[in-house]
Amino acid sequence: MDPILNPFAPGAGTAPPELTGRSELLHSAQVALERVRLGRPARSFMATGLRGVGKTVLLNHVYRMADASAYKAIHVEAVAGRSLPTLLLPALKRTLLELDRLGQVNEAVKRGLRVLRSFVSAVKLNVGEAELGIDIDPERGVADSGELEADLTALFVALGNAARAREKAVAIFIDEVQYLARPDMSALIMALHRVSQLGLPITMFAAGLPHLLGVSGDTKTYAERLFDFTSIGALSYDDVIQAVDLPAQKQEISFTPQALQEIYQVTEGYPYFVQEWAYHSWNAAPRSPITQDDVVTAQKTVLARLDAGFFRVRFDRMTPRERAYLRTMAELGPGNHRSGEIANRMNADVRSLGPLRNILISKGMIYSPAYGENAFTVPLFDAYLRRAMPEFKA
């Protein structure tokens, strides 16, 4: 099969070339973006999910629906260790600034930038973050105090009068929300909180970990009121035969009903899995139909790229101790694990393993689905680490 021709996408947030199994989503996500343009209540959206899931393709969708309507629109993706004001500051800018260049001078649009340059002096000060250059003077007692829930709350409620005043939205979208620490997330919901409270035209779009509910909820009693707390996960067979079968059938190829359920049983429903398997079992098959013994000659190169990539990237920021940990897992079968169980086939105790489980959560390999349970953040990761650590004892 010509690979030129290959529809199909592997990749990390690459949108595949078709999207199946989450138009109630995102017909929710369109209802919610319309409301907040004309002014109404709407929840502000998070979107939990396993890695491969295809949360960041979810995310960069409807950032594509609000930008093609009458909405700013930032998208920043969180990093271990980076505070949210230097996430956000560069693109609140970028927004108000378009807002002051969108007509006549308007003291709204005037009053956010020089909002924006208090919190950007107090940011400076308390936190040591690099300044941003904004030529006008401050807005003095606003934003300034350097409590970051205050500032960032004063700040978005300036930003959503600008753009009320000149007719616009604006959509906040963060990848990867879980790394946000705790403070910071404490002042995002408020600030959120506060212009929803006021009915100001902003929203926010985030996507992360399983356990984000969690620290939301720590964070601020109402996140849950605040929030629509969506989670994503596989794929039916069903959804997985559309992804498959409408990409080739565009390029006149098909797959024989075989073969797309053996991609099904060994993708698990995954979209990153299923683009894998898809994408190498065209480039294995000679012609058309893509059989089922195409799809198990493809596995080998899948395993091999995804070894090498997609797991090995993680594995390779573990430390002997965390590898341990998640190898011992990964020995105890599929699902979820008790920390006693654990603990128990490491021959330790399981409140001297609370600290290195703590870790391996904060790396995002691992989430808690329940208390005292441990799971998997990256499917299919149990049996790549049998595949990395085939000798192991614990």
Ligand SMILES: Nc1ncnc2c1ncn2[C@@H]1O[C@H](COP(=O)(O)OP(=O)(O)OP(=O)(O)O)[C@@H](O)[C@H]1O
The other form holds:
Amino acid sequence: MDPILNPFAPGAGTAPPELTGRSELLHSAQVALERVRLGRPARSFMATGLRGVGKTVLLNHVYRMADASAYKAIHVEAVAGRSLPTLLLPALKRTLLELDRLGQVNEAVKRGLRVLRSFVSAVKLNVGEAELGIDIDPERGVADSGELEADLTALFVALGNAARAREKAVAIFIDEVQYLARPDMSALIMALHRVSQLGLPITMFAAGLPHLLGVSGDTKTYAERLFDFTSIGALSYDDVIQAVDLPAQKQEISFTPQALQEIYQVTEGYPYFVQEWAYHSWNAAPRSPITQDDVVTAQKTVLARLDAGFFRVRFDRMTPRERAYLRTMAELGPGNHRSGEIANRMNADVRSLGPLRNILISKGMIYSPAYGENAFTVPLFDAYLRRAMPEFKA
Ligand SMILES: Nc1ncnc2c1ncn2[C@@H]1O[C@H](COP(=O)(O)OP(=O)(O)OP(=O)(O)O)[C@@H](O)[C@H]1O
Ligand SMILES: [Mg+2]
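What would you give as the form predicted together with the ligand, now that the form predicted alone is on the page?
To see the whole picture, the full complex is given below, headed by that same chain.
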């Protein structure tokens, strides 16, 4: 089939031709956006899931929903080692300047800018000050204590008042949220909690790898009131069928039921794999309907591509010891594996492997689904490792 007309969209954060299986989440997000705008309490979502399940795509979809209504939408991607102020401030500044330009001089908006200026003067940043320079006097004594939680709260309150004065709301979208440091995460939650108490129109949607939320006590309680912690995962059989069949049908092309069944089976419903398989099956098929044989023919190309790309980029970042740990996990098969079990296989003491395990978690290769348990963040990674390191002996 003509590759130029191929509707499928494998890639990081590439919008699929048909976003299936997420309608409930999107509906709740729409309701939350409307409620926050009206100053009513609402729960946004914090979505977690493995690599390639569609977190970024989902977040981008809600971003566009916000952007199309009365929202100023801010999107940032957290990066290991970068502080929250460094990530957020350029976008917050832009938002306040846009609010400023929306109408006649407004005291709440000007105050927002002054508070931002105070905030900037008090935090240590690793972005150029010039990028954040604002031609306005700071609001002395507000948001400049140097204590992140209090300062961020003061800044969000000022921003919320500024947005309200312009009949706008603010939605902050944070992708790869697992990279935020714990104190930053907890300051963010406390600041959002305060603006929600005051009925100010600011909300946040976030997505990241599965992890145990690194906050406790009051912060945890507030987080549970502010967010629905949703885990997003593989698509159901019906959702896979829709994701593949509908985009093809729009171009008057069809997949046979056996072809669809085959795609579901080999991908286990993981969205990124669904796009890859559908894409290459389309290219491999000589004509419509696309058959099971076409899917099987495409398999070689897909696996070669995945092994050279999606899987390989992650594998290449690992040291030999890290690879050995991962390969041992793969030897134990799919699913969760206890640290003790892995250590046994490696003939090592579980405590001595603790630091190695922590590095793998911080690199986002594995996560801990429960205390002492380990699982891959990349679906089907165990099978890949067995292909990549066939001779391995623990
Ligand atoms: N609901 C869905 N239906 C069909 N395809 C989807 C869906 N969600 C995502 N995809 C496809 O899956 C692929 C991966 O999506 P995305 O990059 O959003 O995943 P991710 O969870 O952010 O991955 P990572 O953890 O690597 O950042 C894209 O090609 C996208 O088009
Ligand atoms: Mg992503």
